[in-house]
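Read the single chain below, which is given as structure tokens and is the form predicted alone.
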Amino acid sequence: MAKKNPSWGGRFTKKPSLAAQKFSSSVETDKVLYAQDIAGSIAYAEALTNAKVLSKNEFKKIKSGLNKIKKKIDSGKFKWSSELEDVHMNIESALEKEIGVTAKKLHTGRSRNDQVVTDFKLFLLFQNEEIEKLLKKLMLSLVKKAEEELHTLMPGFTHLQNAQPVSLAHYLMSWHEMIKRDLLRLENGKEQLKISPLGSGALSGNRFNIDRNKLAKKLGFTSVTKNSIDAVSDRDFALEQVFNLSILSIHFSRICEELIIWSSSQFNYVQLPEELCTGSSIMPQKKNPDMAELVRGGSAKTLGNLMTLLSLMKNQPLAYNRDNQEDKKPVFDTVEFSIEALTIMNEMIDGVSFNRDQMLADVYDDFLTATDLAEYLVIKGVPFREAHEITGQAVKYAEDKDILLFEMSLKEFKKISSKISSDVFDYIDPIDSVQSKTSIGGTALKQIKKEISQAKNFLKK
């Protein structure tokens, strides 16, 4: 049998088994948040202070122990115990062991059920501090390098397939797009991780004239929470922190699948950088996308964490659970290869070249102007689904002749459509076609421009 545990065990006569005690024991997940929680404590202590519950001497006391305390942990000296339960328990009982009945005083009015909600919101918000500036060195290098190749065409392409001829700058802006969004996602859901639960008690509040706003703007949150039954339920900001990261995953696994095919022999439209890349342990021309590939892969779990959480929280009614000690492991997950993945793709675009021969030789072979041309003839009157089956018919009649469509001569044009004339060969050549895109958000040279300075002045705010 195990020791009783001393925060709760007073009306027990029995101890719990090791059985139960391994069961419910979380100290080995949520001990990563011992900064926070000893940030907290001393935060609350001062409030206690302040509302009379603690002397000065008290706090100062619980102050200069917990610090301590911190040190210990920092430099991995400090032993945790899986018999008291959580990282909240080993720090109180080293508290008292440090300082004496002193320790004793400091739960009061508090209940686990704010303090853990309180550590987790904070330990979020210093990690979301660190993926928001990996994102946005990564939004930078995009900008980079999407000025280095305003002038390389490449297919876009729908389907897979080759669709429209673009600026190689237009497709690597469309990936800033898209993690831009990931960033504002992250950045609104800290509005809900800056409201401070602490004060709330276990469920119903807190009777020692706590000032909470105080507390709360002590510990970096900007407002408090408006119902103690909620606050301590409350998993939202758990929720939408793995959601907003498994959008961000899906893009890394998107962006990842594209470089992937571009590195293949059969593109050969990109070289990525040795050191994210592998061999193989028997094929010894090998240089296998490795990185991509486990960022790729590691994306799913990220969407499994997703799953799991909103499992977790569907059928619990309020107030405070013993579910959501399990709310942490997900989360942690996420975070974690959140991190380590935007540090390989920051590696990843910054080290990544480009074949731009190969991507303009694909541009010119095949029917990428086709949409073009069916635009000219709308241009000249035509209406544009007649336009679309005139064009349909040029390529066909194209393909029969294994030529390509600027190969055509004025006089097999003509026999298609006598709506067309000379002017032709101006709409239908890659070149002009990427320059006559010239609507916000198009592929034409000048719209890149725009849109790349518009992202160096979001990055400088």
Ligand code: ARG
Second form
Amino acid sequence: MAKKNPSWGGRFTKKPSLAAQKFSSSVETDKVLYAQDIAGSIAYAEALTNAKVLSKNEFKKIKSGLNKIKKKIDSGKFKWSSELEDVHMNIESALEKEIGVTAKKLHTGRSRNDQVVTDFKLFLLFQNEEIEKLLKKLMLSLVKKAEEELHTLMPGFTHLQNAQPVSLAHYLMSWHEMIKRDLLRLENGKEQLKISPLGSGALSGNRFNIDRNKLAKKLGFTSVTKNSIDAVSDRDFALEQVFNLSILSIHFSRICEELIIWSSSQFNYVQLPEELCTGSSIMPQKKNPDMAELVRGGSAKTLGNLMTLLSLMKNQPLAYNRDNQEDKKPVFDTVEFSIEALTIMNEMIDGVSFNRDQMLADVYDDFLTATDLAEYLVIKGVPFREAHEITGQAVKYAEDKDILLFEMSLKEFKKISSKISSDVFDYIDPIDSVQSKTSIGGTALKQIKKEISQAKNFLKK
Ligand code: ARG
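The form predicted together with the ligand is what I want next, because the block you gave corresponds to the form predicted alone; please supply it.
Okay, now the whole complex, with that chain kicking things off.
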């Protein structure tokens, strides 16, 4: 008789075909869960001991056996077998080799269905700590850069056309805001991750009087799932994770898009750190923004992974289906990319330098304060739509004469509107424009300083 699967082969006379084995084995992907799997098994064995299913001695054996296996895996000496399907069965079978038949008691009342969700949630909680640490670091770097660039004026854009002058610090703090939302989203996601499914069994629950709450706390969860059918088939937490990281990755993609544009000779606003650029094998003068492009390009796969997971879930009947084995790759891929991209983004923001002169020159080389002229007229009692029309005429006049708004004389202004007097020049200088936007969240330096100090306080927590 062919060798049967030791975990479920009882009613079989044949083992899976080679193709089926190869097709169904997930260990190459899910072996990264080993630390969580072992922690979960030790805690579960303890719960079985408290429920008098295992003796204290048996628990000791299981615990020390699992710890030995963990050390072996940590040091890279463990031999993974694809024949044993997944991380769970590899470890269980290694435990039997380590401690003998007692190992066969560990799985009492537990199913890989509740086991795998437990491991998965614990793993994401663990990874998110790293992601959050990197996110906070990036936020702090942006705040520091913003402090350095408070007095740097630059054109703000709409439609990528010059729009109104802003402080570069304000621009940098807008990136900071995007990333802060990413951090908050990940923190909110923890609420679902911290609900333990362990003790749900295959789908209907557990008969062995295990204390699920105690077991959950032991593993760092804060509460337990309330329905065993839902618990083993729910992957909302994974969907939220890839959704949250998709937003994070498109934020990075947008920031990189701007840095790429700004580093072109046409813009010449930034010098990207040389360590993050590459040369061309044919054009010796080139300094290409490859890392920024790879962050922008790589973010595409996080969107694909989100679609994969959504599609995976949409037609599944309750409860567990093997389809769910396909849930890990897209999530792990997104998590891995996010950590790598975050590391690059940290180096990028730390190392970028801004060409203040070029930004300033551009602010003064266009009609960026036209809106300020219109608003000046409003202050002088002209209804805004009329003021807009008059300002349009002023811009047309200046354009025809090939001069800028603040190069017009008072006499010329007066010809366009009698409401204009000499104080107009305090409105149409870019620095005055920036300083006038005192609304909460506006670009006036006083406001940005407030925003910066709030951000610093937030990051201290
Ligand atoms: N490797 C499986 C997964 O990732 C573990 C659960 C298997 N359960 C089962 N009933 N075949 O989903």
